[in-house]
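The chain below stands alone and is given in structure tokens; this is the form predicted on its own.
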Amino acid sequence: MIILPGPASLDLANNIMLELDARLVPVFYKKFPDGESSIRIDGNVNDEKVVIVQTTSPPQDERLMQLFLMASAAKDQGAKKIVAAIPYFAYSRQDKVFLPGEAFSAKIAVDILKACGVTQIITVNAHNPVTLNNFSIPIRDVSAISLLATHFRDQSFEDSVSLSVGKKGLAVAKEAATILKGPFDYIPTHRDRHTGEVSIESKPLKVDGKVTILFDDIISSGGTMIKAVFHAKKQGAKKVYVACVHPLLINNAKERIMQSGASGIVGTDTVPSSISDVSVAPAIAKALTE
């Protein structure tokens, strides 16, 4: 097995290589003055199983193009199998057509990857994993929630309350609670399909005097998480911590969440950031060996 480190995930690729004791082949990357990307695989991958590790967080279009180029180059060199490990899969939140005339962006991205030679995709905490079964190539979605929960457990946060942001994420809170050995629940949300605005719906929570951890798959602008932190604090939570898989943290999201009353924020390295304290390398490596 050969690991190809994408420009956006060099450290993660190296960690996956160490987990698997695999061989890493460098990828030469440069950007032309007009902004176009140039990719060259600096080694032989003929007749090999190749794993391309490349997150597609902002700038999404650039990083997707780099991924397409790496996959196509590996295909042209005769790679036997090409697995795209995409920790954060851009455009996957558009997992269906909501309004007439909308482009099905997740399907389009998968179709291009298939055309470039990708035979399997591994991603982490996709927005709606169920829809992944409907695409043209196999997609394996792995969860980093247990890794985040273990991080808190190791810091003596056992018996804390695990909350998901939204009822659809209740399984996330339950997964965390199995490790933290405490109760779990969800904060109900409602998203306007036209504006995308998310509101918090009123619901009593058993968090009074408790340390509470809010788990979510992604934090972009932080608007929803700010409302969730405020909601938990208003109901008496002793301390509120935030844990997310994909810390996009657009603009000053981290600072705004802390100002809303959060005692700390922890994310994973699916998106390299100042809070990426938990690596998803063990989860991706496990998926690659199964």
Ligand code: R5P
Second form
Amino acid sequence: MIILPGPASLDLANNIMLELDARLVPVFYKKFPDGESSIRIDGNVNDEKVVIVQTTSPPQDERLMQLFLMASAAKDQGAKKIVAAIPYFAYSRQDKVFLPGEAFSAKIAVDILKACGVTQIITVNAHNPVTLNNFSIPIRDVSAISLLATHFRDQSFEDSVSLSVGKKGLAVAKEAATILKGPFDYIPTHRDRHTGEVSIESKPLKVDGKVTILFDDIISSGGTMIKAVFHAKKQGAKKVYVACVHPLLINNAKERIMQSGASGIVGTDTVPSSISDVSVAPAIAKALTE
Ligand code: R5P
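Output the structure of the form predicted in complex with this ligand; the preceding block shows the form predicted on its own.
And the full complex, kicking off with our chain again.
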């Protein structure tokens, strides 16, 4: 197995390689003055299973393009199988057509990857795992929630309340609670399909006097999480910690979440950031050996 480190995920690719004892073949990357990307695989991948590790957090279009180029180059060089390990999969939130006339962005990205020779995708905590069977190539979704929960458990956070932000994340809260050994629940959210605005729906939570950890797949602008922190605090939570898999952290989201009353915030290295204290390398490496 050969690991091709995409320019957006050099450290993670290296950590996955170490977990697997696989061979890493460097990829040279450059950007032309007009902004176009160029890549060159610096080694032989003929007849090999190739794993390209490339996250597609912002600038997502550029990073997707780099991924297409790497896959296509590996295919042209005779790779036997091409797995795209895409820790954060851009456009995955548009996993269906919500309003008439919208493009089905996630499907388009997957179809292009298939055309570039990708035979399988591995991603981490896809926005809505239920939709993953609807695509033209197999997508394996691995969860980083246990790794995040273990991070808290190792700091003596056992017995804390695990809450998902949004009902569809309840399975995430349950997964965390198996490690933290405390109760779990969800904070209901509603997204206005036209404005994109998220509101929190009122729901009594058993958090009074408790340390509470809020889990979400993505923190982008931080707006949703800020409202969730307020909601948990208003219901008497003693301390509120925040965990997310994909810390996009647009517009100082970390600072604004901390100012909203959170006592701490942690994310993973699917998106390298100042809070990426948990590595998903073991989870991706495990998926690659199964
Ligand atoms: C929504 O369904 C996701 O799970 C996140 O809650 C959302 O993407 C977070 O976005 P933002 O940080 O911009 O509120």
